[in-house]
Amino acid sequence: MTKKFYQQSIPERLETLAQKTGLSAEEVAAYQAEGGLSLEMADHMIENVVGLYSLPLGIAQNFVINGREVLIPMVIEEPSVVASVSFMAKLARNGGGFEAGMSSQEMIGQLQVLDLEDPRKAAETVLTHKTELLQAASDFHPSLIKYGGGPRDLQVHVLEETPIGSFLVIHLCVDVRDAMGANLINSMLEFLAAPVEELVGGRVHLRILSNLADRRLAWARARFTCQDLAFGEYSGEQVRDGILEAWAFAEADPYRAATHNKGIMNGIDAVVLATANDWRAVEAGAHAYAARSGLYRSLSTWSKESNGDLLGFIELPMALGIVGGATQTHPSAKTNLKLMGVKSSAELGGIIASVGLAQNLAALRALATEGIQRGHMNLHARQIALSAGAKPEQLDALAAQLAAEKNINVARALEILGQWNGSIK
């Protein structure tokens, strides 16, 4: 009988991936030995390098996104996440899988203009010369225009009653195509500082992109039938309604929403890390977007369709790149992008949003039924067993006993190991 992916040994899993995706031996090797990253390469990536720090890389299964089967790499140390998103993706198949996409690839750069006699008049002046400023920014980066990107809009905002008085903020909106865009936009802003100062007579201070990338929104939706939601003693209707009630709590209360959204980011960050993208930028954008109404809310929306199905939707900023930076220098990141078969940062954004929605459903389903700890702690028992020094041949048995006793802690694990090892002697 053919083993399921989780039942295979690591060499068998690597062979399966190579067969399914066409990864070369060199690309598969990037999953070995610290993710294929050498000390020499690391020394050129950041400062004061002394070593490498590893995290587990797992493959989420069962995802169908926009009609395409996708294997999704996830880098995360927390147990249950890879398994839970894989199971939710399996449930989504009967509803057609995930539909996903992105609004655009536009990022916003900000110029802070100070020392103005009349910020509102300065704003009018900038708008009068909007076309020339956009053209100047385009001329500064012709290669971006070549790939279909470039400056798309220029907006002005007067911020009043700040701790330093009123000042002008200029937003440069740039289609960055398949780049994350930070360096590109910051360079454009530096170039525009002098022309802006000449126009309005003030002093350009900060020139920096914004991580609230609300013009670069990734989204995903999926449908789940009641039949697929049912398990154990819980009917599909019970599970569906429990999920809706749990989501309503997060939508109304910021204390609950913070943990609700953290669960979403468990899935999202793991894929962002796997592709060597900036997870801090994605986190910042997500949480700022969640608070855009003035109250911190859920990043996801759950509803009941007229036929009783559960419909999930998620939308959040997603500043991602598949060209430039660590995405193209880190061997595992390059292999992971090929594994997913992504052709654009927009496609990657839709995939990551789908993982976030799947992880959100997994958490809500657990909370609304048997509680979040049951499945999580069973997997956590393996980590405790490892921490206690269990040998490979003892690991599964020790984890199973800790879970059965519902006493999952290192002290108990050490006690059991002492009994076992004593009896072996």
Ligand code: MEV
Given for the second form:
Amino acid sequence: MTKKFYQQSIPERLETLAQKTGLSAEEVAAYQAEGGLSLEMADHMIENVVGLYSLPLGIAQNFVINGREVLIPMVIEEPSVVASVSFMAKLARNGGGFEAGMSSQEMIGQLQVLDLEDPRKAAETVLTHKTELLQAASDFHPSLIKYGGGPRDLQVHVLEETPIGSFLVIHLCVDVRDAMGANLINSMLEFLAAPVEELVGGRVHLRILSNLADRRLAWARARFTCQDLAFGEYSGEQVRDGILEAWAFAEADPYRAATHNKGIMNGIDAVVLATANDWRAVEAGAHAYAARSGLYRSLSTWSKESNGDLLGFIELPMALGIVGGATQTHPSAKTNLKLMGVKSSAELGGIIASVGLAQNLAALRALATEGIQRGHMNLHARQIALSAGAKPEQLDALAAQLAAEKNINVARALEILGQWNGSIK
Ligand code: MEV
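Give me the form predicted together with the ligand now, not the form predicted alone.
What follows is the whole complex; the chain from before opens it.
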């Protein structure tokens, strides 16, 4: 019988990946280099480099997204995330898998215009000259236009009663295509500052992108049958209704919503990191979007279909690139993009939103039933067994005994090992 992916050794897993995806020996080798990155390359990436810092890279299984099977690389230090999203993806398959996509690839850049006599009048002047300003921004970046992107809109906001009085803010919305877009937007904004000052007077102060990328929203939805949600002593209806009750808590209470969304970000950050994207940007966008109504809420929505199925939906800003930055220079990130077979940032955004939804379901399912400690305890027991010096062949048995005894500590692990190894008669 063929072994499941999780039962294979690391070399066997690499072999399976190469067979399933057509990754070359060189690409697979990127996974084995220290942290997937050479010291020399790292020294060119940031300042004062003294070494590399590694994290585990695991491959989530069972995802079908928009009808396509996708293997998903996840970089994360927290146990059970990769296993639980893989299991939820398996359940989602029976409901047709995940449907996912993105609203557009538009990023927003902001110009803060100060020292204006009449900010409202200046706002009107900007709008009157919108076409010329957008044209100037387009002319500044002809290669973006060649790829089908470019400036799409210019909006004005007058902020009243701030600590420095009222001022004008101009939003430049740019379709950045497959780039993350930060450099592109920031240089376009710096270029536009002079024409704007010429037009309205005043002084352009900040020229910077916004991480609240609410014109670049990734979404995913999936359906789960009641039958698939049942496990152990819990019926499908019990699990489904427990999940709906847990979600209602996050919708109504920011203290719970913060933890609920943290679980979602367990899945999302792990893939953002695996593709060498800027996870701080994605985090900032996610939390600002969660608070858009004035109350910090859940990023996901769970509901019951008329036939009793559970329906999940998630939507959040997703500023990601598959070109530029480290995405194409970090060897493991390059291999990871190839592993997923993504052809655009939009496709990557949909995949990542699906992982976030799967992770959210895994957490809610556990919390609404047996609690999360049971799963965590088994992993904790393995870690204790490891630190007590269990040999690889003793690891599973020792962890199982510690968990069964509900006495998970190094002293007990040493005692059991001593008995097994014959040092305690
Ligand atoms: C732990 O990393 C994440 C959870 O706390 C998420 C949640 O509570 O929904 C389990």
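We call the rigid core the largest set of C-alpha positions that still match within 1.5 Å between the two forms. Just so you know, these numbers come straight off a predicted model, no measurement behind them. Positions refer to the first chain, counted from 1.
- With a cut-off of 2 Å and the rigid core superposed, I416 has a Cα displacement that reaches or exceeds the cut-off between these two forms.
- When two forms of a protein are overlaid on their rigid core, residues whose CA moves 2 Å or more are considered shifted, and G389 is one of them between these two forms.
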